[in-house]
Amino acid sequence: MSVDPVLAAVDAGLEQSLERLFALLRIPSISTDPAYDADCKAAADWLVEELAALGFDASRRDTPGKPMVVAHHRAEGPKMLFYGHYDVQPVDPLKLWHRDPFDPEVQDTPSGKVIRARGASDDKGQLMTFLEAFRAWKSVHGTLPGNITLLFEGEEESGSPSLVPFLKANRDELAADIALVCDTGMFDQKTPAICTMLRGLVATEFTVHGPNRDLHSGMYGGPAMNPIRALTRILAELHDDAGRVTIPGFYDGVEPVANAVRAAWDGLDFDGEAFLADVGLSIPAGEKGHSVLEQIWARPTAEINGIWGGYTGAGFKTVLPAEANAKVSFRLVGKQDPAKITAAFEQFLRDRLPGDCRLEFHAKDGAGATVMPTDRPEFERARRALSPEWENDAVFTGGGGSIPIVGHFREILGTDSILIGFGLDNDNIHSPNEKYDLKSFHHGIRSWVRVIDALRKA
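Chain above, on its own, the form predicted alone: structure?
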């Protein structure tokens, strides 16, 4: 079966593909807000209907949270599991949007045409590149291309509370030879990427308690311990002057980047100064001795995500607060153990807590880093299949964020994942005026035709 007529069918049907994407984008499937529960179900039902029309055995699987969508096309050959999510982030602040976030539109911009809507890039536009590739294939060859399972979830943007139980309950049904995840991005507008490294994540929140009530600073300022003072002093010790994290044992399990990987990264046209300049910064603040790219992809971090306490309203109130609070998260690499990092940070705080203060500490379940086995032949076949569709050859990259589904697929299903996405850094995901380049959508569909063809023959 040739891919050339399938690629021609993708081109000929692009306008209809856009219409279907727009129909999905118009559904405000915001998973974190219960007010949109019915819309999340509507999005799941819409996908089931589309998949069934393509010939998949498709169903909506209800969970204690938002529904899963599962579809199968059983055939000979390696089983490919495709994953995406149909839920989206809230749109607040709405006043910063230039148009209704659920009224999609193709717009002209200085860098080309873009699809503007909430979920255009994260992840409905990406998810639909799968479906439209399958659609074009079937329109030409009369059947779907291989042994395929699709899993689309509706809680990715709200922590995926139903995902792990669902995977465990349906382990045998969902197990596959390889998983394909379309929730990542290009290296740049001309260079497709396969993400092969993801950092893990630990999220913590703690409160430093001091006096038994808020105090007047004129009466108690000086002799009374101020919890904000205690908290900020502790957090100031979290990094040394070289940007290294000072928690004992923090770097256990951190491995150096392999020479071959470092050489490949050095060959990428990445400008660290321009990367920082784009957000109004100029000085790398991470560990000295590591490039900006390495700091993002291959080094662990400790970041203070929020601090609050005392009076923060209008005007001024001379108060010594009874408590101070902070949120601190850690991005993990290599073999760093999330449980050990959590315990070490809690001990770090307790060791520095002054007298007359009490610590209340909470942590979410963490996830370790994931490194893909790029020596598996599927990775190179996918990279070679991607390359002809873009100006530059596809590259293997790292990822600074965390995609927990990849770890869950490995731990629960025993399945490795190939992460291919067509988003760009300027897509404004999670922000007002989210967009997805029309080129990303169009050539993303064409790319999946090529990748599916390369993998179904394995």
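Would you generate the structure of this protein in the form predicted in complex with another copy of the chain, following the form predicted alone above?
This part shows the chain on its own.
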């Protein structure tokens, strides 16, 4: 059975699909700001209504935070769990927006038509590609395409505090054969991507305490230990001259990129020079011997995200401060263990602490890297299904950031995730003037028709 009639229905209904997306975009569902609490509920209710109208058994499921939207269509075949989020980032600074962030519009730009609004790309536009694919399918076949569960959350932009408890409490209802997550991007405008590697994250913060109070550098400068000096000397040792992290055991569990994967990445049209030039840089700062793409997707990092100590205001103050502080985070890959990295870093600091200094160390619970089981046949089936929709074939990519939902689905539900999304690097997500290419929306819907068709049967 060809998907062509469904694809034709997508094309024919695009105007109406856009109207529905606009209705959702008009709801300012900013989850991090309590002032928008009712709007978050309204967005959830809107989705429940749409899903029910499509024939899903849909409900709003309240939590201590924002509600979840859960919908089922029970049928034969492998159970597919679709995930997206209906909440959006705050809009400030509002003055940098060229129009009301919650008054969506299709605009002509030099690179094509775009849907301009907060949430257009992250994640309402993406999430609606699911719904519109289902709708087109149903309009042609009279039924929904397979054994489907949807989970849309409303706290993704505010740390997802309710997610883990909700997954645990509803494990049987939500566990599926495969999860499909639409919250990532294309490799480029012509090349769809399935993100198969995500780096983990460990975040730490610490203080080096020296003298018991701020001192005058004239009176004490020389014999008194300056904790900023101690801090810079310690942090300077964090990387060697080749860009490698020097913490003992840091690379335990880091494996070289498989030759086949490396070959595939080498085949991508990725220009490391242009990637760096875009942010005003020209020299890859990561580990020598690894390409820019490998440095982002497949190599761990140690980054100083913040540093402060002493007098930082205008003018000069010849102070010898009592303390110096830093925030350091680590991106993890492979099987690097967040707890071990945290402990090894604390030990690294303590080993280098001068005798007269004291360390105060805090770490957030970290998350390890995620490597998708690309040997599961669904990955290659999804990749092949996606490819005909775009100029270039779909590629398996890495991702430098972290998408915690993938780990939670794996650990709590036992469900692997396939990450497919249609965002682009220039979508301005989390920034003013967010947009989603009309092409991303249109061909995103068509892409899901193809992928769902490829996965709906065992």
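Residue numbers count along the first chain shown, from 1. Under this definition, the rigid core comprises the largest set of C-alpha atoms superposing within 1.5 Å between the forms. Keep in mind it's a predicted model, so treat the numbers as computed, not measured.
Relative to the superposed rigid core, T143 undergoes a CA displacement smaller than 2 Å between the two forms. Put the two forms on the same core and the Cα of L231 is off by 2 Å or more between the two forms. Taking the rigid core as fixed, one finds a CA shift for T184 smaller than 2 Å between the two forms. Superposed on the core, the two forms differ at E323, whose C-alpha moves 5.3 Å between the two forms.
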